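Form predicted on its own, single chain, as structure tokens, below.
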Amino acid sequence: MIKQLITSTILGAAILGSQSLLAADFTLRFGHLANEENIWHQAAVKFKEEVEANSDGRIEVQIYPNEQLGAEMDVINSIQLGTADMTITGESLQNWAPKAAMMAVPYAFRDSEHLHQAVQGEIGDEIEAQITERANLVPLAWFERGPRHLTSNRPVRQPADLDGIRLRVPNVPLFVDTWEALGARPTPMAFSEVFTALQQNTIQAQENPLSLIESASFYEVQDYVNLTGHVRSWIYVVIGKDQLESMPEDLQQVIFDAAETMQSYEAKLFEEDEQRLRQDLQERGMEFIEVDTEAFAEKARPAVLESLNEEQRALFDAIQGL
């Protein structure tokens, strides 16, 4: 009898436990492009932990890294259709909200502090409002991205030092125009081809954040990291507006609070990672060169302004005025 009672108790507890596991009122499908080691994914896991703990299990967050739900644009479209709920996205949002182009404009920001001032102020509010209005996505948090720097086999301190250097750039017209204005010979090329092209001297330089310079082993074929910081940008963690508003206000607040915690957590990881990357690249033989960023910015400005529409130019000017 006692044995039956114990068995019934254990079985009852198991049933209750399984019911609690299935008791989430809302499930958020959070797809992104980063792998499990990336700090963006670590931040997403932090968000999941915070949301599930502070909603008492009423919200479940399912994370899909490595483009499991599709590429960035695919996931955005899925959120708008209601088959996904959250993602991490950047300047691709300009397809809906032109002001989001500021997230990848060369020399829009002088330094990290300038970027923070813009994103956390009225300019960031303007960009976020347009994203919500036109893409039906609500930015919950933002992450600073590593600035793009120029690598080469000769030091570059002034625009004149470029002197026709063959430089790989992504297939982005603004990037091509900017580097041409600076005196280089930009060559659009797939990222997967860059290492071999540098090795064979088809190109002599490339530009990317420190994280990609390290992961692509460019230290094996490039001697210098020239600290041009020509693109300083950020990305948003977004949620579908309809999905967010389908929740009661107390759960929406759980989402907002968790996003704030995630943002602070990622910012700490980002700062630590940038320091680690610089140290690692130096240990692998790369020399870091300080450049005259004002001279670069001044020479690039006409090409940058030419690429912007009236609305974007007004925002660019407002950023410069901070």
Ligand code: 2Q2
Second form
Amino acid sequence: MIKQLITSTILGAAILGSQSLLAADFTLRFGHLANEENIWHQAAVKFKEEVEANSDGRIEVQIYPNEQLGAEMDVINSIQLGTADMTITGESLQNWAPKAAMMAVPYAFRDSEHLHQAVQGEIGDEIEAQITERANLVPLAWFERGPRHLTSNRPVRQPADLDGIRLRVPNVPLFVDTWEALGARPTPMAFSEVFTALQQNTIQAQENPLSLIESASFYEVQDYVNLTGHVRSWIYVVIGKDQLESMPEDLQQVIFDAAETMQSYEAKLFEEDEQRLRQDLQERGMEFIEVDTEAFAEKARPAVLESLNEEQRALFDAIQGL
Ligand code: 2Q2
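Condition change, the form predicted on its own to the form predicted in complex with the named molecule:
Shown next: the complete complex, the earlier chain at its head.
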């Protein structure tokens, strides 16, 4: 009898213990465009660890870097259809929610502090609300990004130096308008295609923060970082609204808490990264070019203003007033 009891207790414990090996109640498929080297990925891993530990394994997070789950626009569509759950996205959301254009308006933010004020105040709230309303996505965390710079194989100091250069931009209508006005030939393209397109000379330039220039190894196919600093921006980690709401409240709280931890973890990595990046890219052979940023801003400004619709213009003015 005693022996039987012990046996069944051991058996019971074994079954209970093995529960964590069984499928979780919820699986979150989290795809993003950066690779494993990038701090976005490291932040995503932090989120996964937190969620899995704090939900006692009831939620599993699967991370797919390098657009393995699809390009940015495709993953957004997949989340809306329910075949993916989370991603990292920003100004591309203007294709659904026009106010998301404010996340990356050329020459809109004076500095990092100005950007923080916008994101953390009413302007950020308004943008987030529209993203949820129009794209059915809930922003969970935001990351500041380094300024976007133009890379190329010839130095660009003045807008005239662009001289019709074929330039890849993300799927962001405002970027297309701006670069056309500056005298380049912008082409929207998914991030995962950029390296090969540069290598094959289908495009001759691209623009991104130093962080992605480094992690995507663009230094292998581009010689110059032209310090245009034309865009300051932030990005959101988003989850499908339906997916979030399908979870019981205690698990939703686990998600929110993990997102908060991820956000501060990423902010720390971002600070460290920004200090290291320029030197690293120089060591890898890239030359940094000082640019006549005034000339660029002046030439771009009318195109930027013209491409803003009424609601975007109102928000843009509010940002300028901060
Ligand atoms: O160049 C890229 O693809 C990124 O740096 C984009 O700016 C970013 O992914 C935006 O498309 C965000 O929505």
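Under this definition, the rigid core comprises the largest set of C-alpha atoms superposing within 1.5 Å between the forms. Just so it is clear, the model here is predicted, and its values are computed rather than measured. Positions refer to the first chain, counted from 1.
Participant: Fitting the rigid core first, would the Cα of residue 140 be found 2 Å or more away between these two forms?
Facilitator: Where the cores coincide, residue 140 shows only a C-alpha shift between these two forms that is less than 2 Å.
Participant: Would you say whether residue 166 is displaced between these two forms, judging by a C-alpha shift of 2 Å or more on the superposed rigid core?
Facilitator: It does, since the residue 166 C-alpha is displaced 2 Å or more between these two forms after the core fit.
Participant: After superposing the rigid core, is the C-alpha displacement of residue 293 2 Å or more between these two forms?
Facilitator: The answer is yes, as the C-alpha of residue 293 shifts between these two forms by 2 Å or more after core alignment.
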